[in-house]
Amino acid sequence: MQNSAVLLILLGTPLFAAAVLAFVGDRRFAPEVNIAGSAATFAAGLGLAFEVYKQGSMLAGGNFFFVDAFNVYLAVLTSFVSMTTAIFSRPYMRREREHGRVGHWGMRFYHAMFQLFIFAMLLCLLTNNIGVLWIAMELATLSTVLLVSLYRTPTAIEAAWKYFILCGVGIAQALFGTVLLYFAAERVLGEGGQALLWTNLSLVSDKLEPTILSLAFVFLMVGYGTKVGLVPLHNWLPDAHSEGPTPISAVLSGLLLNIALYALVRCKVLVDGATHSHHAGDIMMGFGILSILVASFSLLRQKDIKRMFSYSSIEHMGIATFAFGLGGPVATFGALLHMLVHSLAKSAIFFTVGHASQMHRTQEMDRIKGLFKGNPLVGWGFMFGAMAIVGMPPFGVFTSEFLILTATMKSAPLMTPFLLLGLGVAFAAIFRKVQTMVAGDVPEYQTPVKAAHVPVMLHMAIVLAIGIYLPDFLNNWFHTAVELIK
């Protein structure tokens, strides 16, 4: 009963906050309501994680919800990043409002859709039903499509349409994969909702028809892989990041991509159990390494700062996808850790990028200069974020990439040169661009902004701390999750 109550609070809070903000989203206190709702969601997420830590995996709501070490860790991460993003968006969106980029209805729409987006992602993670997972993923897509087009400029509307069309086609492929999965499951579990539950499917995965499961995974990989941003299904992502509000870029890169990858990993576990082969893992490794290479070389020719870091997100999700596909305790542990540190580091980068773009009134990297002198906290936050995301020690991204690299050298040595090439090119591309933006004199057109420094410092402190020392409870948590999905 207690678990159901915590789950109800976790899912109900953002939904209630969305309803409230739909009416008061442009009042002076609306950002504070947004922050309070996100903070309450985070507190509920911590409470649910504590219950799982004490009791282990559990069912709630008449088997409709399923919580284990894997999805509850992502639920806590999602609620935490949404809270810090809400804090960042308070000064950022107020400045956008003052400069006329967003109007009265736009602010109400932004705050309400932000909370609805958080609800959709949490529902994706916590539902025990693969059909509801698909519906929640579609809800997350629709809410972010509307947010990407918030500024109502021709390029923003074009980006939103591209996002909608590509992800709509992708989610249709995922639906067909889900139907095939149900088709295989009903032969074992019978007709009805019981054949759609993760927990039931996991128990009978070795009895499912391997040919149907293999075919289903191809459709699921294409469908959910589009949402992850894997090459060649990635074209929506750079446009959506560059044209939408920066807080939405932060949650898209830091959270939504993780949710889609979570769905893929759950499906991979079922396919592995049915086929007793590495078929699903090989597909994920192929998509992952291709994404790493294409995104890394694409970084070299970017001129828009948000587009550059969107390609960085594609690269890092490729790394995590490759690691999950590789499998084994070390690679899976590294992938889980990578999802965590990438979310924190990338969202922190987008926070600083948003302020830098407002200071210079542009997203063109050639016109962003002198951040160290113009606003030292923004400049150093941006620099440390870039150092973290390229995998420099002692940040946590270095630890996760090192684990994945060593696992690759042992289990798939032929892939090691390609992985190293992608990491090296991305390192050089990002540092080459960042150095010119943080150094030099302050240009005349740079204007001061009221920046939200706390979210950046908090994220970077956590990423740095994890790189230096992984706490025992987090280490044990990841080991528990590894046993569930390796």
Contents of the next structure:
Amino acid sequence: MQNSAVLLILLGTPLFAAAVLAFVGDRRFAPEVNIAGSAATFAAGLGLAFEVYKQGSMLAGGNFFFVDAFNVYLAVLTSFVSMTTAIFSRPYMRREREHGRVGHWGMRFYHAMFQLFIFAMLLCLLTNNIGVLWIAMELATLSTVLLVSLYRTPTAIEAAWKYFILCGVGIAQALFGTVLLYFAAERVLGEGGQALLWTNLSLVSDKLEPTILSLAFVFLMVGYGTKVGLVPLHNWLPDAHSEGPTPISAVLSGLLLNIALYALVRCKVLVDGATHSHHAGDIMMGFGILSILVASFSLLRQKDIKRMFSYSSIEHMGIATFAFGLGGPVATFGALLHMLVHSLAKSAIFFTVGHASQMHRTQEMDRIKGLFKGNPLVGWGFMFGAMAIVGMPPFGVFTSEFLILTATMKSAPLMTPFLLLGLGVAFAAIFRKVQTMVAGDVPEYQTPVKAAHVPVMLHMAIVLAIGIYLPDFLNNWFHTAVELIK
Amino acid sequence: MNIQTITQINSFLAAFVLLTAFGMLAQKKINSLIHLFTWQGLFLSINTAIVGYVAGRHHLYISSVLTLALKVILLPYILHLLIARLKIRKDVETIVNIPATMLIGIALVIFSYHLTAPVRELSTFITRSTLAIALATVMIGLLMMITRKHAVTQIIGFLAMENGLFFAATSATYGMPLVVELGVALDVLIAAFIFGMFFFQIHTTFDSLDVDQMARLKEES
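Complement to the form predicted alone: the form predicted together with its partner chain:
Now the complete complex, all chains and molecules, led by this one.
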């Protein structure tokens, strides 16, 4: 009974905060309300994690919600990153407002939609019903579409339209996949809402009709794969992630991609159970390796800083998808860890990138210079973030990439050169650009900004700590999750 | 009514849904497109009610009424309103000429029948043969979005796709559980508000709703 109370608080807080912020609007204290709401959500997330840590996975709300080791860590991650993003967005959005890039209604809209977006992501993670999972995913897309076009510039509107149309089409395929899944489930579990509950489905997955589930998986892969940003379905991602306000880029790259991958993996578990083959895994590996290669070579050509790191997100999601497809305990463990550290490192990078582009009033990398001297904390934060994201030790991304690489060498040796090539090219591409941005003298057009340093430091500290030592509780969760999905 | 008559009525309505989908592919005038979309919604709504009656699934009545309210009344009304506000009268240019688009459409129907064959074999529902038509409607909606470079037609294609998905749910499984159907309807409603706002944003920024003008975000080589 108490469990469902924590769950309700976790889901209710962002929804309530969205309503409050819609009323608060453009008042001076709106960013503080936003932070308070996100902090309360994070506290509830921690509470839920504590419950699950004590008593293992649980069902709540009449089987409507389901929490296990796999989704609880993502729920905590989601609420944590949304809290730090709220802290970052306070000085960032105030400056955008002062410079007239966002109007009165824009600010009201921004804050309310930010909270609604968090609600949609948490609902996605915690629901037990794969139909509701789809609905929440669509809601998460819809709530961010108009945030991408917040600046109302021609490019921003174009990016948002692309995002709306391509993700709308993609996710429609996932709904068709869900219908097919329900058709197969209904024959075993009988009609009604019970047949769409993941906990029920996973129990009987070996009785589900394999031909139908393979067919369903193709649609689910295309649908949720579009949202993960896998090549060749990635066209919308660099535009949407680079044209919106930077806090939104941080949560889109750091959180929403993870959620979509989560949905895909949940479906894959069912398909694997039914087909008893590696069919679904092979498809995921193919999409994954293609994404790594295409994204890393695209990184070389980028001139816009946010666009470059959006391509980097495609690359990292490719790595995680590849590892989930590969299967086996080591690769799956690596993929889970990778989702965590990528999310933290990437959002930290976007925080510093946001400040850096405000200082230079441009997102063009050629014009961004002398960050070390201009604002040492932003400069070093950016430097460390970039070092972490390209997979340098001792950061956590190195650990996860190392695990995935060893697993690849063991079970799919032919893929190893491609994986290494992708990682190497991405390393070179990002490092070449980062060096020229942080070093050198301060250009005369650089202006100081009021920056939020705490979120960046917090994220980088965690990524570093995980790279050095993985705490026991996290280790246990990952092992339990691996048992569920390997 | 015996089962045979019902199956025939069901197939008859399915044929009409497909026919309206092809009609939309052939249509250049936006006003007529919206009329076709309205008809498609109506056929869908009647079909849902009939399936609900035959199969004794009473939640399908709710779905049917929801479809009627949303896709036959509200969405066409919003679209007509927007078009009148934005003064769009021009015909929509197509990238591929219409006869070629129709041929691709026919190929998609055959492909859908092929793809859904395993489902048809396993299903015991009277509606099983219409699943292929539902998938074909989804694909034709997609085709329409690809071949038209106008914001309004892309949206109508998107909504036609959604019609196809709804049709698939009623024909493959006698409808998804009610909570899912309600959620999907809510999402469509939110999407309607968003594209409404978008039309205004695009119109004021680009001075037209041709999506062709939106080509600034490209990779520089």
